[in-house]
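Take a look at this single chain in C-alpha cells; it is the form predicted alone.
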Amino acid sequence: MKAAVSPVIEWVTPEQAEFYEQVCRFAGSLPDDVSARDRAETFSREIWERCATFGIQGMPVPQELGGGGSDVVTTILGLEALGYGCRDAGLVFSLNAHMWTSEIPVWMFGRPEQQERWLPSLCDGRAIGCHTITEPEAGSDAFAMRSTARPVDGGFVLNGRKTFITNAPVADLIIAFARTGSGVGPYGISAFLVEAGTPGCSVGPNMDKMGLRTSPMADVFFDDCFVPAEAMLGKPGQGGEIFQASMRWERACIMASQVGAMRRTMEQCVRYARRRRQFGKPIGKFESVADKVANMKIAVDASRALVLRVGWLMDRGRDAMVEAAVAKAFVSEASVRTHLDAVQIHGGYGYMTDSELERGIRDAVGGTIYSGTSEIQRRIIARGLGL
C-alpha cells in the first residue's frame, strides 16, 4: 500500500516520498521572516542550524564521515522538498553552495585528518564552507585564473582576489584555488583549505545583489598568505579535478529546490486564480490565464523529471555531464518564466512586494548565471552532440 504522499512524487519509492514529505513540514515550520531579511540582506544562522538539525547539511555525505548517506535523488527531492516549504531561497541556495563547494571536495579529495576535522562540523552546522574559484577577469572561464601559490619552506603562500564568493562573509572554512604551476587551463591549479581568520585572508564587504538576497556574498582577498603544506586538498596540479568534480555534484543538484519554489508559486496561482473574480467569473476561466497556469504545471513536471534523471544517472555511476547541462538550463529558465507569469497573473497585486512575487523573479533570475550560465551550459550541450 502506497503511503498518502503528494501525487507529484507518488512515482518514487515509498520511502523517498516519505522523506519529501518529512522535509516539506520541516520546511513549513520554518520561521518565515525572509521578507524582513532580504530587504535587510540579512542570512539566518538560527534556520541554517536548525536545517543542520534535521539533517539537510549533511544529507550527500557518507555516515562513516558525520552525514546522512543519501543516494542523489533521495537527496534531490529534499533539497526540492526545502524549496517548497521554506521561502528563503537565498538560504537555500547558501546550502546548496555549502554541500557542493565544501563539502563533497573535502569527503571526495580530502585526507583522512582533512575529513576529521571539517566534515562533522560542515554537516551538523557548527562551520560554513565556500569556495573560491570566480575571479574579477575570469568568470565563465574559470580556469584562466590568476592567482598564485607560491611553494615555500613548510607550505605554500597564497596572493589574489576572488569575487561573487557565496558564503563568504559567513564561512568557517574557505576553499582556495591558485595556480601552483604553469600548466594553462585547468592545469597546474591546486586547491588548499583555509580556516577564515588565517592571517593573509579577507573578506570584502557583503555584495547588494538583485535576489538571493538573503545570501551572503563577498570578494575574498588573499596577501602573502601562508598556509601549511597539509593544507593543500588533493594532489598538487589536481584544482582543476576538484572543481570539476564539485561542478558535477551542483549542476545535479542545485535546480531542485527551484522545481520546488516553481511548485509552490504554482499553487498560489492556482488558488489565485480560483478565487479572483473579473467580469464575472474567476480569472481562471478566461484561456489567457488557465494556459500560464498550465504552462506552470508542464514546466515543474519536466524540471522534477529532467533533475531527477540526473540523480539517476549518478547513483548508478554513469556520466551525466550533459544531462545536468539539459537540466540546469532548462530549469533555470523555466523557474524565470513561471515567476514572470505568476506576477503576470496575479496583476497589480503581484507587482507588490507584499505579495512576495516580484521576490520570487529576483531570486530565480541568479539561476541562469550560477553555477555556470546557461549559455555555458548551451556549450556543454553542444560538445556532447559533436559540436
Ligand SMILES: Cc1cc2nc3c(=O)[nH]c(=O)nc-3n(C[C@H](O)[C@H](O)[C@H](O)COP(=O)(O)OP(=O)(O)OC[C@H]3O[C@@H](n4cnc5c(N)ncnc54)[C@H](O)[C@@H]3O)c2cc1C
Given for the second form:
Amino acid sequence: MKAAVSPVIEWVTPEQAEFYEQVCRFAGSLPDDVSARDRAETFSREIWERCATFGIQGMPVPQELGGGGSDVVTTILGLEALGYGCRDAGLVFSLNAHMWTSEIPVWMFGRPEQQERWLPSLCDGRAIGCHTITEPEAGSDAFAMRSTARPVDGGFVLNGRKTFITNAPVADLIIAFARTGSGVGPYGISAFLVEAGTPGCSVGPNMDKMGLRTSPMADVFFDDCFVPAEAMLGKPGQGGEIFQASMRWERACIMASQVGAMRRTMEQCVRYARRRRQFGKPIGKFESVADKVANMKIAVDASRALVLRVGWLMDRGRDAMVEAAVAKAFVSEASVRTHLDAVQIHGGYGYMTDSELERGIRDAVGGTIYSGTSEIQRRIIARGLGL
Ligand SMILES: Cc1cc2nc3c(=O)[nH]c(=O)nc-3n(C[C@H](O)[C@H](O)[C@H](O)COP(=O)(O)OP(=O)(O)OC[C@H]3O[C@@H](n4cnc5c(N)ncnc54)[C@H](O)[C@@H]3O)c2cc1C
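Having seen the form predicted alone, please provide the structure of the form predicted in complex with this ligand.
All chains and molecules follow, beginning with the one already shown.
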C-alpha cells in the first residue's frame, strides 16, 4: 500500500496548491551542502540570492514596491513548501527573520522614500535585514529595554547593546529599537532604520549556537551612533506597535516553515519504518513505532491548520495575536517532539550526525525560544482568555 503522506491541501485554491508544488520543486533544486555548512556555521549567500530570484523574499510585499504581492495564506503555503524542500533550516530561518522583522515594518510603517530606498533591494536579494530588540537584561520582557535614542540637532544619537540578533553579521539594514521617551513598557520606544557601517554601529562576532547554525547571529552595539531624523520608522513612540506587527507575521510564517520540515521528517520516518526490519518484520509493524509516525501526521495536519488560520484572519485584516500565539506554541513544541521521535525511530543510526536527524532536533528547539518563548505565548493566550 502506498504511504498516505500527501500534503495536498484540498481547501486552498488550485493556484495556491500549484504555487506550493512550484516552491517544493524550487527548494528541492537548491544546493544540498547543509551538513558541512552546519558544522562550519556558514551562511549561504548563493542560496539567499537564488531564493530572491525565485521570489521568496518578496512574497508578501506589494508588487509596486518590488515584491510579489501574495496574500498571507499564499505566503504561508510558500514558506511551508520551502521548509519542506530545503533542508537548510538555518537559511530558511534567516529568510523568515529578514521578511518579518525588516521587510514588513518598512512596508507597513515606512514613508514612501524609506520604502523606495529599502524594499526593492530587500526583496531582490541585494540587501539583508535584521531587527534589534533583545538586550542582555531585556529578553522576554522586551519592553524593559534600556537602549536610548537621544534627540539632537538634525537627528538622534543611539546608545545600547543588543544581543542574539539574527542576520546581524550579514545585514545591510539594522532596525534599531530604542527609548526616545520616558514612558514605561512599550510607550516611549521608537524604531530607526540604521544602515550597516554607520559610524558608532558595530556588530560582534558570529555566535556559536546549538541549532540553526547556518543562520548568522551576533550582538549589535550602538555607541554614540548618530542617525538623521529621517531614519525614524513610523512615528515617535510607535516602536512597540511596529515590534508587535512584526511578531504577528513572524509567529505565523516561521512556523509554516517548521510544518514543512516536520512533513519532510515524517516522510523520511515512513520510508525507514517500512524498510528497516527487526524480529522478522518492518519496524513500522510495531505499534509503538507506527504510533510515533501517526503522531507526526497529527502534528503536521494540526500545525498546518493553525498557521493557515492565522493567515486567513490576517488576510481579512483581523488582529490574530492570540491565534498566532496558539500556532507558535503548538507548532514549535510539536516540531521538537517530531524530531525527537524521528531519531528514536531511526535507532543508533538516527543518533549519528550523518543521519542528519539530530540536526532536526537542534534546529527545532530554537522554535520554542525565538519570537517569544512558549511560556510567553501561553501568557498571551491566557490574557486573551481574560486571565
Ligand atoms: C535562534 C534565535 C534567534 C533570535 N533572533 C533574535 C533577533 O533577530 N532579534 C532579537 O531582538 N532577538 C532575537 N532572539 C532573542 C529572543 O527573542 C529571546 O531569546 C527570547 O525572547 C527570550 O529572551 P531571553 O533569552 O532573554 O530569555 P528570558 O526572558 O531570560 O527567559 C528565560 C526563561 O524564563 C521564562 N520566562 C521569562 N518571563 C516569563 C514569564 N513572564 N512567564 C513565564 N516564564 C517566563 C522564559 O520563557 C524562559 O524559559 C533570538 C533568539 C534565538 C534563540
